[in-house]
Amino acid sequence: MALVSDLTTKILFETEKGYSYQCDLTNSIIINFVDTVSSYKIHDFLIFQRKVNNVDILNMLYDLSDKSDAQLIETTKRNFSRNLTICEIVQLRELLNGTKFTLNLHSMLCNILKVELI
């Protein structure tokens, strides 16, 4: 069973708080962040990544009220729904941005290799 798992998943990015991988069987991106596992098609992943990047961290830092200590982050399909602290939002951003970078880099390398083969 481990062999099947190794053949169908590819680790994309890893941080202290989580990791992401690509599943070839479901054609999706799996995010494991602080023991919460969620699966996304690439379009949904990009929407989620944009949503997390749009959280106004600076405003949360300067707001002294208790409500700004954490923010509810959820996706449109409810794959991920958690109340995250400022530090967790920054850590999730790092994971999502690193994953997106890896996907973009892989895509660029595949395009270069296709051009050279033709």
Given for the second form:
Amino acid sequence: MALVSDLTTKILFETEKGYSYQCDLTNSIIINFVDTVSSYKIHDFLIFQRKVNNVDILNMLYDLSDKSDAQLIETTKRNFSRNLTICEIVQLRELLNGTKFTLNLHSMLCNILKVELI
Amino acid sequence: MKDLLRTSTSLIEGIENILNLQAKIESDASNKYLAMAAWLDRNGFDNTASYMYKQAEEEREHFLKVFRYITDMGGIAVTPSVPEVQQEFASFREVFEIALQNEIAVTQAINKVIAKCRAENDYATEDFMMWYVAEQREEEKNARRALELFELINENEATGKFELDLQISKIG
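One more: the block was the form predicted on its own; return the form predicted in complex with the partner chain.
Now the complete complex, all chains and molecules, led by this one.
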């Protein structure tokens, strides 16, 4: 069960709707959101996160037409392609932004610790 | 756990954002010069039109230089959108007044990038941006010289506009 313990130590962020973790073997970020698992290289993850953050939720809320009830969210290389409701977009945002925060925090700590070592 | 962020890029997000903004400013400047060149061309100022076409090319090179720097450093370069630019000008002189204002705005933007680099201790990007500082010094000088020529040559005299068209194209 070494793999499971590896996974739990590398969990980056967890919400009610999913979790994310880092795979050091493939240098990837794995996102598990409402049972959809997708894997990203760091650049693709950052592009995905920005894309989800750039969805105009206010516009979706005020637009009363049916087409604004959900939006197709697709990522680079199409490893995530889903029609998400406003609520799901907010939940995905929470997961992705939390993941990014942990990555930044980890990077900051590594930077400080390396300086300390030198 | 590996530091995936740092191993993939040497640019922090704040620097990457401001560099993308700078790329957009340079790209917009290229389009503004292109519109000026077209206006000059259709109003008979052949020489200054060529000068402005050259300026548009130069600004595009400046844009590509920042754009490539972002990707070379492992960042995410965002292709800038193309906004509407001013197509019509009130006079020959106004073209160069606007050109100078644009150059001043670009210089201020570059200064902001360098200030940000210093705040974030990003000396590599600061070093890269110093090329732009020298370039802007030259660009502003040329734009001012063009307006100076309007003071020296009366554009309302018989051959004034013709002479200005000739002399401005020799700047730089």
